[in-house]
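In the form predicted on its own, a lone chain appears below as structure tokens.
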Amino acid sequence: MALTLVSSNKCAGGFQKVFEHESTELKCKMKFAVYLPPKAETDKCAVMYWLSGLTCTEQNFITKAGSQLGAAEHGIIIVAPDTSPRGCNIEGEDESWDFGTGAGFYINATQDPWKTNYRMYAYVTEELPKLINANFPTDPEKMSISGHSMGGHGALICALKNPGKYKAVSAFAPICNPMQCPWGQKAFSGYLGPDRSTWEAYDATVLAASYSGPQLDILIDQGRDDQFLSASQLLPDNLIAVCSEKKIPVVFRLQPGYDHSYFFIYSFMNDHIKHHAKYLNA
């Protein structure tokens, strides 16, 4: 599992790095970003995984979210993978911004021609953590997950599908009920096929309804002026209703005036890192 260093920049006393590797799950070269806080020079650190949204690469989060100061303060390694396989030469992979390249949706595809490469769920939950734990000073027992939009959906399903694996979960403007929104329906029908019962395994609202595991405290921030909230792509109310019924603790904050952008994420990133630190450093 050789890693190739793509870039390294000193940041907040630690180092923001980007690596490339050959992924066995995705059958292509993948990049991921890793922030190593000052603590990592002498000690093992907990790891927070960040999953980005549609069209993003590993770059958006590390250049726009301002996560490094909080990660340095709390001694947390942050790992930010790409959002899909790249350069697989699959017909149609670059035709639309919300399907194919940059839009892996953090699921394991079952349909041709996507099923060989589009296995982001397995990559994020299995291959990547093994790679990170083998190459960086991590505490493998202490991991958490967060993300934005499509990545917020990814973070929620990873936590709900793997009780106890992630010590904390949070999300910014997540796609909460993809089976019921246009983005999710397009992605799921393409990657998973027409049988909607197979979609349920990757829908946070459905997964929350059957969750049984250790208590999971969920933090969600949502901009009230988010155009995708008003377009019914995100549907947080559906998830919150299920969580309150199932007694899954959710702090849901509707933030007036904020949109769907990284300006919104930057504004509340520190709160999210504190939320993760509370459980990771307990």
Given for the second form:
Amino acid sequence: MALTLVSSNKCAGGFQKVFEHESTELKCKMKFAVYLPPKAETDKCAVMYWLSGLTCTEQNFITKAGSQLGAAEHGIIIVAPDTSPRGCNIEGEDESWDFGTGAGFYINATQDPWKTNYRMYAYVTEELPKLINANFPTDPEKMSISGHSMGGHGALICALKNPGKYKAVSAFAPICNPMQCPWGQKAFSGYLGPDRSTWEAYDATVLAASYSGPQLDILIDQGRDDQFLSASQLLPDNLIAVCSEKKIPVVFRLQPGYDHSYFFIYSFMNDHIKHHAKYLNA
Amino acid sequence: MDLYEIRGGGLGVIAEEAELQELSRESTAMETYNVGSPPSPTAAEDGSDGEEDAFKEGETEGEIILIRDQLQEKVAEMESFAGHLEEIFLTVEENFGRQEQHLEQHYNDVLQTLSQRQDESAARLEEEKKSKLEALYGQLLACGQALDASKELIETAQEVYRSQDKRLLLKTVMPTIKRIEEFAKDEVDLTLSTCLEFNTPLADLSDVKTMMDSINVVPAPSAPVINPQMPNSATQTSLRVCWSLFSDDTVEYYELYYRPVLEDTPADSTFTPQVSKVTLKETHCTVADLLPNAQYELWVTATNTTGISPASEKALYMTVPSPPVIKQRECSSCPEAALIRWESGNTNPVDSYTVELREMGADGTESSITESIVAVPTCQCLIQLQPGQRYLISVRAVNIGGPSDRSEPITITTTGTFFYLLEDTAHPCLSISEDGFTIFYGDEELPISAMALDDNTFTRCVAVLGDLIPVRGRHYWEVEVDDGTEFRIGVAYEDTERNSYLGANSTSWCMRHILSPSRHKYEFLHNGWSPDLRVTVNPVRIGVALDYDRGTLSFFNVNLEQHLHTFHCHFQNYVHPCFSLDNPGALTVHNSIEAPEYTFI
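Given the form predicted on its own, state the structure of the form predicted in complex with its partner chain.
Zooming out: every chain and molecule, the one shown earlier first.
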């Protein structure tokens, strides 16, 4: 698959690049950001996938999250795709900021008019890794996933639905139980239809209850002063309760004073990269 | 008789003997040969005879060699005997020479004394003679004078008698007659004023006599010279003393005296330590049955038939100390170093200690190389070591007498960090297992009397500190708990407040587990503050990783290899691991574990 370089900037001793390509899953042009650490010049590196939240593109993470120094230190390639297909000209895609464009929710839609293009789950778990492994010096066995908010939800479900595929998983202020929160309900009913049983396949809390596979070690950071936490959009307690029950290892940190922004992500990005490095470089 | 003659003669005798032996051997050999040589009718006999021949020849050869060796031995013995005789002869000659000299000198002395005496007597007699002569001469003069006087008188009287002048005669006759009468009355003392005999007192020759007597007797010896203590000649209970005689005195035996030197001179000076005595012929002695690390005063006298020499100067010797005893429970280690503590093993101070270490191979063999650290002034030593090795470490105490025996060794393994608990700091309600690594907080109420009056124990928090080696580097240990144990584990400064709870102050950092009816709660406390954290799988084996350089203290769920939390703090001083139980329960400390890779990313 042909990749077009959109931009390249030297950063932290490596290179922060942005590429564009024709996506077969999403049936449109998609951009993604990839950070290549200094180690990539000589060796194969592990890959961490970062899934951004509502309204983001591939740009927010690479300009605001402060991930490059940590990635360079630990020799990890970080891939940050866009959050939804773009320019598909679907009616209603730009109506709300929490549904449609910029709000792919990392699922494979089953409902019209979304089902043709809105296949972010397949894109992130299948197409993108293939593309990355074919074009960059990667170790295909060493993959991990992380994300923020909607992307946090995406990271959790990708890891829970693909036991053993991701060597590490972490999330910043994830939507833990979309079936129970306004955002999730809006998105799922739009993309997946009214049958709630179809939503379960994309709900981290539900998936955790029936998870079986290699042991996970999930790190979750949550700002205490996050408005969406208090608005019951995120519902981490539900996930924690299930994980405690099922003995899925989770370390959940409630960070006082922090909100939902990239300032919060920036503050704890290093801890997350270290968490990933521990498993990717083992 | 010339020794060489003796020797030569002797050899000659031996040579003759040897010749004789040889001849006899030869003759027997020839005999056997002769026996074998006459031809025999059957071929078989021939062959066998020939064999016998060869066999017997071989035998005799062997015997010859044997005898030759014996003779050679004898020759050697004779030679050494002759050598000894020569030595003795020379010694005797020497001794005679010395005696001769000695006697000559002695006699010279006697003669000198005698002539001295003679001179003295002669001088005295001269004096006497002189005085006697003077006396007599005086007497003579007196007599002469008297004689002259009487002569004068007589002449005067005659003159008066002869004078014609009758008047003058009458005038002077009476006084003259008186004078003559008086004069006639005068008795003339005709005795000699001095006796003619000389007073010759018997000369006091008693000292000459003793001198003459002592010629036949050897003089008493002069004081021997005792040597100062030789290094490494002493043991814990014995001293090797040597002395010498710097004169030609003959000595029959020596007497060595010794007594211990007491530290303090007791007020009651009647208690003086007993003096022991050893009688011996050699000029050295190993005195045994002494106390270790003690000072002794020694002196020696030499005795022969004449008498005892004056005592030598008193020498001070010191026995070697007893070996120290390593305090197993107070030693700690980490991959780069070990801290060893010991008890002196001696009641009195020693000069210094020597620490010895030997590497041990994986198969249990000890390296032949011992590294020593000398001049250690106190009863502890921090030793730099290589990581991942096993060492046998022992200590010796050293004083001027030398080093003591090695103490019982301690085995140190430089894998991970190793420490015991500081049992002095334990809260009274905390009991510690035999092996020192499990702590229990029992249900029973402790009597008030058991509540510590000790400054060092925790009084509110049921806690104890660990004795971490004071080395700034990376340390790792694990703590085993069970699901229901409410604990606090972490690190604290040595002087952390004993009446405060771990984590509630600025001198301690700990992970705390609280059991509430609904769930498990985990806190990471410092200065009373903790981040808000939830953990879904309760750790039962917790890894604690301390990194002084990075200023981090991290906690892990070991079974999941899961990172729980990291404190970031620049530790000003050394910290100690701390453990407490908030409710009845137990926890076990696991040590000497190599830190897993993920703990120090």
